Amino acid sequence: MPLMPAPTLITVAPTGAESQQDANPALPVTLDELVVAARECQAAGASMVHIHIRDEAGRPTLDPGRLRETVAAIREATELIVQLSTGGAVTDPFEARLAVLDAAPDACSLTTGTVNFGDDVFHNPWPFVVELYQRTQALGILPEFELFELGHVVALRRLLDEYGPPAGGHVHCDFVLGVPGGMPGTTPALVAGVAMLPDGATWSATGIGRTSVPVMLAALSMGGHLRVGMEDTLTYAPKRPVRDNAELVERAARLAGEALRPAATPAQARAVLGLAAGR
């Protein structure tokens, strides 16, 4: 009897840190914008959504109360898994970030060292990645280890080595391939790194830009999930702009669905991840 094929979950992340509606009006900034891209999407094939939130000038911010009113939000309106950006903007300090994980999210990103990006530097040092490290396993939530650079890769069998498992057993990656200063979105990056992780490791890869189609293609070539959304690319195709977070999520599930790896429903991501049932 014929396996079942392994479903791919797709992560998407809407919003971000750094774009602005000038760039493209339909990036949402506002919770109600959120939660209806946030339905959408899971209607569309997602089964988890990465949120960084926006104050009332649209400006990126770790606000607890807004954390807590957005995560509730999201899980009143779908099913999907809830993550919580800790790395915020590039000049949050690190006390805000650590708090992002006060607001009881199901996981939340955990970069596991620092990078240059762009024009600026994502200040990720020892002590702080060992710190939140120790509070995602003390409240019982599951850290998505962020790779920008194959240095990370080390960081992280390191953190595992000292510190042990993250809550719930199961080691979650997300490869984070195109941003200057990190790796390439190539396919011989997202090799190289993926050869690296520990065994029994689920991944998926996000491409910035223009390489998020090439590494959405070869992370589905790879048994790898995928991560889309407008945080990642205000583009759909050259000189096209997105139409919507959905549009993105209609596309990698297609793609699942034509490499025999149809996307994951909330539930089914839940049970990759070592996840409970839905809070």
Given for the second form:
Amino acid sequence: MPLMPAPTLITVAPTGAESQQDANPALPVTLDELVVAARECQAAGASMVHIHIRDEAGRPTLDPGRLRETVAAIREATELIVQLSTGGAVTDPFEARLAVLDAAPDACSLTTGTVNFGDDVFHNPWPFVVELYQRTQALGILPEFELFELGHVVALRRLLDEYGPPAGGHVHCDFVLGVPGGMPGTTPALVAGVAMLPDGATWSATGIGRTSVPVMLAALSMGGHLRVGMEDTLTYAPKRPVRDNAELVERAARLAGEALRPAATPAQARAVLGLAAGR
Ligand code: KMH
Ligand code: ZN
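Structure of the form predicted in complex with (5S)-5-amino-3-OXO-hexanoic acid, given the form predicted on its own:
Once more the chain from above appears, this time first in line as the rest of the complex follows.
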């Protein structure tokens, strides 16, 4: 019997916390814009959405009411797996980042260590990582481990050794390559990170800025999943701004298809991640 090719889980990260609409007007910052982007990205092949939200002035916020409203609106409009960022912006306090889980998403990002972040520092000290992880376990929320550094993979293994498996039992990671201060967006860096993962873990990868396409091709060739979106890159090609998030998902789905690993449906992605069908 021919082997069925494993589908590719495509996560879209439409907004992030670092860019503003003056850099690219297609960046979704209002709830309506986010919902439209999520719908278009699902149609283009995304199965999970990694969400940062903004306030009325377009600034990053972790306002609990807005987070709850956002989760409800995305669930109403799409079948996407809803993943909230607990990374927020580099200025967000730890308590507010922990409280993100109260909005009851399907999944959340969880960075396993501190990393230089351009001119800033993205702080994730060990006691905070442990507290966040234990809250995901208690609340039944799937953590997606964000790995910006090889040391973050070591910390992930320590977390699992000392505190046991995540809610649902499945370990899913996302390599974020090409952040100034983190691992470079290169194939050797990705190969080194993947080699250190615990057995049975699934993973996606994203390359920041101009490393987006090389990292995508490397991930596909290694059997990994993909994350794309305007959080990570605002240009489709040198000097060519991204049209919108769906354009980035369309390219990811096209390349995944060429790699004979077509984009997963949300239901297939839930099966990959060990999440219960629909909510
Ligand atoms: N905005 C960065 C400081 C995450 O979403 O968990 C952190 C970040 C990672 O984007
Ligand atoms: Zn993020």
